[in-house]
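Single chain ahead, written as structure tokens, the form predicted alone.
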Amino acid sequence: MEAKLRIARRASATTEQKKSSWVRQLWDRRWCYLFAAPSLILATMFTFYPIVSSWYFSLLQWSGFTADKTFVGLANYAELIQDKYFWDAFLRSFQFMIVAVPIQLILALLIAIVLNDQALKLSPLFRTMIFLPVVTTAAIVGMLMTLILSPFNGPINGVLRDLHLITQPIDFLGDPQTTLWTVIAVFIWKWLGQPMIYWLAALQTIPRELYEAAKVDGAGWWRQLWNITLPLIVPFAIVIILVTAVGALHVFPLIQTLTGGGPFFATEVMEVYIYRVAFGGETGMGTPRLGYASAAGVFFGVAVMILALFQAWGARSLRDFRSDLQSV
């Protein structure tokens, strides 16, 4: 009996000691938590709460503008699976990403390699010029490009006519055959500076001594790129691809100002589709369906999350592979 009491007292003392240690650690780091609190509050208000709410709303038949809500379970998801416009927008979003991201990343890498050359004295100026569209509001870029690409006295059509490349103006944003490719080109131009900065940061982690040693051994520019630059920036490439790919799936302000999803739904990606269903109905003039739009948003969000998990798995596998190679 006495032994059991001693064990109980010892367990109680250990618990109190752990609790005291936890409270002490919390108190010692109080300034860290205090400075992190505003970010946590904002993230809760504008990120976590909308995510949780959209899951709940997706189970309702609700316009979003009245108090009349009807719980319908998974009926919105069942309807979504049979919605042709939803699948068109869903596939168009990934088509947009698959075309835009490789072109953007390759162009940004080539520009970054050129601008990383210390012999180029005007490199900071070129970096600023290329990065300038990134900090420009997407809505302003969209409105400006609408004027530049206009078939009525737009400067692009004027230049093409002056060069005798075309005889009739091209309606870049009004022709269903050209509008999606035009939007992709504008997107690549606007966001080209962002991956360029990422690539520059990755390139500047490579020691200059490696290139100098390679030059002494007679390696040219191509061999230096293939044997030094590319292998050493691969770990950064996974993260850059992930960030750029996710960014290519969030193009609502640019497309909304350029085409509004038209003509004839030719540029309607998922974000534009969700906006149209949530606030304008299927025809743009019908009853808003916030519950149905939330179901579409949840479905799309899960798809993007799966894509991010695949890329994270790929990054981890690549890191393990490199570790195995270094240990051999």
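The shown structure was predicted, so the numbers you read here are calculated from the model rather than taken from an experiment. Positions refer to the first chain, counted from 1. We call the rigid core the largest set of C-alpha positions that still match within 1.5 Å between the two forms. First, how it differs from the form predicted in complex with the partner chain.
In the core-superposed comparison between these two forms, Trp31 has its Cα shifted by at least 2 Å. If you fit the rigid core between these two forms, you'll see the Cα of Phe46 move by 2 angstroms or more.
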Second form
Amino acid sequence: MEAKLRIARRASATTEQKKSSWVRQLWDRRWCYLFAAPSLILATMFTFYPIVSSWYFSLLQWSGFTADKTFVGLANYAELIQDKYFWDAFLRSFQFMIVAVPIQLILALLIAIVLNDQALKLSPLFRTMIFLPVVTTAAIVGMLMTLILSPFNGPINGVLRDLHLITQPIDFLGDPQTTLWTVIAVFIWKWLGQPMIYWLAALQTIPRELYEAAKVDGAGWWRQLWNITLPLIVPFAIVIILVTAVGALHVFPLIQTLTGGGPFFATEVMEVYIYRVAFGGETGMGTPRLGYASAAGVFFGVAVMILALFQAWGARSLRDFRSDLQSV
Amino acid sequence: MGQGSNRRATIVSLILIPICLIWIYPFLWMISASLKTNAEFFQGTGLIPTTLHWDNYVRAWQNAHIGDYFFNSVIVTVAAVAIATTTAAMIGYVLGRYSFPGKKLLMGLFVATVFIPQGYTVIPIFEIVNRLGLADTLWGVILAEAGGVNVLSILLFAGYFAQLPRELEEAAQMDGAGFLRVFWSIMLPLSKPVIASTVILRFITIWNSFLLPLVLTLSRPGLRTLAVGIYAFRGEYYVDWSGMAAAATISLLPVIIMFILLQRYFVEGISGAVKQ
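After the form predicted alone, can we look at the form predicted in complex with the partner chain?
To see the whole picture, the full complex is given below, headed by that same chain.
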């Protein structure tokens, strides 16, 4: 009897101790929570809350500027999947990414390999020149390029005419046939410097001795590239591809200022579509539809995340495959 | 490095110089166009203007309020970069050096936001800024810019702080330094390379930002940043080509000059960020 009581008393003592130790643990770690708090509060307000409230907004008929929110359930989504402009913009976003990212990555890698040469004394100058558009506000690049590519007095058409390559000026940004390609070209020009720097950093992690040893063994430039450089930058490549791909989905500033999504919606990507639907677009005409635009945003966001999961999964199975190969 | 590699380097340089000049041709053209008259602008492709027309700059500065927009941009960028870097350093410090209940969840939440497109969150941000009553000050734009989770900076700080030796803070604690003091006087000064990388990466993103400031200043022209201001200028004065070139030059030159002066740190900062 007495033993039983003792056990019971001990048990309650340990729970009490455990409880107080749990509180104590939190108290001991109070600085950790205090230090994490500012980021968490900001992220909650401007990232987590927007993600969740988008779901709710997407179920509303709501013009935004007045309080007339009407709950319409999934009606926005039902309308969305029948909206030709939505699907065009949705697919165009990915088309943009699929075309721009590989070109950007391969060009940047080539330039990085050339500039990584120790004997190239002017390398920092070239690096600076190629990086210059990256620090230039995208919206201003958009405006500048509108002037440069103009069919009326733009220097590009002028040069092409002086070289007798064309007789009629090309309306790079006004012709639905050429616009999207022009925008992609401008995007690559603007952002090429960023992956170039990433590649340069990756290349600089490769020990010089490897190349010297390869040279002693009689390996030429191509063999060194194929057997040393490329295999050793693969781990970096996965991150660089990911960052560049995410970047290619944020083309709003460039497209809005170059073409506004036109002509005839030929360059309307998702963010431009969302902006147009939500805020009445460039002219401020049309009815703002925040609920409908939210539904488009949710749809797009989910699609991007599924794509990202696939990419992460692909990267992981590639890694597993390689380690399997090594263990064989 | 023999004579062969030197000769190769010379040949490569000779090929690269014209390519790089073409690469920056738009900027050279813009500066040249900003000094021409609108009439001269329409003739020829020569880069050297016949006479220098500084009145384009006067027009851009006065009519287009480029000066005001420039200061708005500077305020937004400086404040948002400062807030974003400070908060990232703080959370990176505790994530990198301490274990505490909820750490894994916190990490998971932040990493999950990497792929959120801005088009997805912009409408609720617009709504929350209005509801907080921040719509008539630059604070709305500043907080919204700083509030986007920057996982890369947080991971950089966490990784860097994690590898600093324990003895550092033990020695400081023996001397009676508390948590804050250890962070402020020992850890933070040691993390200068990461601070530099984060500041640079954030600067590029926030200076380039367009969608958020555009949406948040739709009905408030006084709060426009440069990017939004130039965009509006184009809508209002689309016939004044050399005025627009002048406006673009005013907005770009300070950044370009700063970048050229600091380019070593810029490029090495990003390189350092990738290597870690």
